[in-house]
Amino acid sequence: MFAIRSVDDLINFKDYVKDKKKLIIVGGGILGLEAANSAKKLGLDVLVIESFDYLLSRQLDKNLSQKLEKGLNDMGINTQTGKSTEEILVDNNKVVGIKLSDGSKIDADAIMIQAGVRSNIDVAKNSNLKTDRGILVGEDLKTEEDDNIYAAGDVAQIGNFTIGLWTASQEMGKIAGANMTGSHNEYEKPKPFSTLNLGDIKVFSAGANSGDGVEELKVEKGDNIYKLFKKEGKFVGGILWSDIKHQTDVKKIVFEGVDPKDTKLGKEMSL
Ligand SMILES: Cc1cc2nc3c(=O)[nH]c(=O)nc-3n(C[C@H](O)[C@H](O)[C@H](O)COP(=O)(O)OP(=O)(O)OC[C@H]3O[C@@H](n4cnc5c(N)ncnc54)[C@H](O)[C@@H]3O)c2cc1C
């Protein structure tokens, strides 16, 4: 059972996989997509199984998703989605299969979790820190026990989000340095969005695309899809299929509030 955080894994990983054929890959998110990718050029035959009901749910309205779903099946990538793994099952300790949480029991030679960012929280544990998924730290990153005890990157938790990029990271680690030297600056929220590129399929996203009230505008121009989404008259998100490379135009669209019709984008979808 493999998660791959440094070069060592993923040495590891290729050597133990080379005379096998089946892997399953737990999370079908950005990361687990692009393994999928590249453990299918290994030669591998892999399955992608995702809890939640279609995959990058965060980057991708449901049909686009099915679309990329689609994609990854023409590529011979596999996908199970709206089933959890409930258990890895184990014979002679080597590692035989899973089993999902409908009882049904896939064979499987190597597994590979891609199920998102845990912290390492233990030393804050044992020093009766607060935490939750994170140490918990305020905007300006500092804990509320003490004064003297800052948490950034992975491992700080602001309100209820833990962020796990190493732009988001670095910023934090930034502040906190000045807030502990007596500044007083705060960090906020990075805005969301993520570029996949996996052989011909290329999808670039940014901000919301669903919730209550939100609509939809979309253009379709061959191969190439490009949608905004709007609520309450502000453009909330976008997604770019195929063509992404008015991704600064989606990026000021939805975080700075340009108007589309000053941006190429907009020109292209006719707005
Ligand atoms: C496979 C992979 C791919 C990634 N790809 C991207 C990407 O494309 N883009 C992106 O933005 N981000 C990516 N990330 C995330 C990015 O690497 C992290 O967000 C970033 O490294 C976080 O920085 P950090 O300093 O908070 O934590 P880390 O880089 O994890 O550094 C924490 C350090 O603290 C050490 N440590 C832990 N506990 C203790 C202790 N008790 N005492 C002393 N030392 C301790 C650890 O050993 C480690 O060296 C990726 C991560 C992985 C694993």
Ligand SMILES: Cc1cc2nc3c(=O)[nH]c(=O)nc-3n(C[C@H](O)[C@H](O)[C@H](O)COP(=O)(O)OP(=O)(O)OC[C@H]3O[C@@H](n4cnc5c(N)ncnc54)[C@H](O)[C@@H]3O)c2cc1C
Given for the second form:
Amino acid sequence: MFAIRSVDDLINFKDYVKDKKKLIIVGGGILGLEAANSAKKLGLDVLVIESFDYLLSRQLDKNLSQKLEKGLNDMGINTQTGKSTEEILVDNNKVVGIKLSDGSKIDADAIMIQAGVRSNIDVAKNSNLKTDRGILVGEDLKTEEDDNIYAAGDVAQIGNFTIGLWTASQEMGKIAGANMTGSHNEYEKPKPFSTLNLGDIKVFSAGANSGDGVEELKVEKGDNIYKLFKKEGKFVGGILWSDIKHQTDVKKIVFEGVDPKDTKLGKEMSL
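Switch from the form predicted together with this ligand to the form predicted on its own and print that structure.
Nothing else is written out below except the one chain.
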């Protein structure tokens, strides 16, 4: 059973699966799907297990997720959605498969976990700093207990959220560093966007694409699909399928309030 966090983890995984046939990946997020694609190139029979009803539920609406799943299946990557892994099955100290919450069992030679982020906060706990999932800090990234202690990156928790993203860690580091020298900057919750590029599958997503009162604007041109999502008169999300060259326009529309008519994407969609 593997979790990939370092180059050594990758090397150990590749060495282990040289003579193996079937890999199960627990977690159908972007990292899980990228791992599945890489494992498929190693010649493994790959199955992705996702607990949500559809893949990339945070990035895609259900319709495009189903299109993504079909594309993955056509590439030879098998998927099961709406399934929760209850137990890793072991025989003679070796993984032999998994047991799902519905009681069904699936054989496998190796398991890869690509689900969730857990902060390493042992140092903070031993220092009597307040912690939850991460080290509790304000929007200035300063701990409550000590004006001289700041936390940034995966380990920092602002309100009720932690963010396991490199881009967020970079931004937090800049703000924490500036505040330690006397500035008074605050970290804003990140504006989420992501890209998936697997073979012929190319997807870009930004902002929100579901929820009460969200309406969809959709244009299809051959294999290319362009979607913008609007709520209460404001554009709150966008998805590009196949043709992702307009991702900067999507970010401007969703995060900066730029009128789509003033972008190349808007012209592509005849808005």
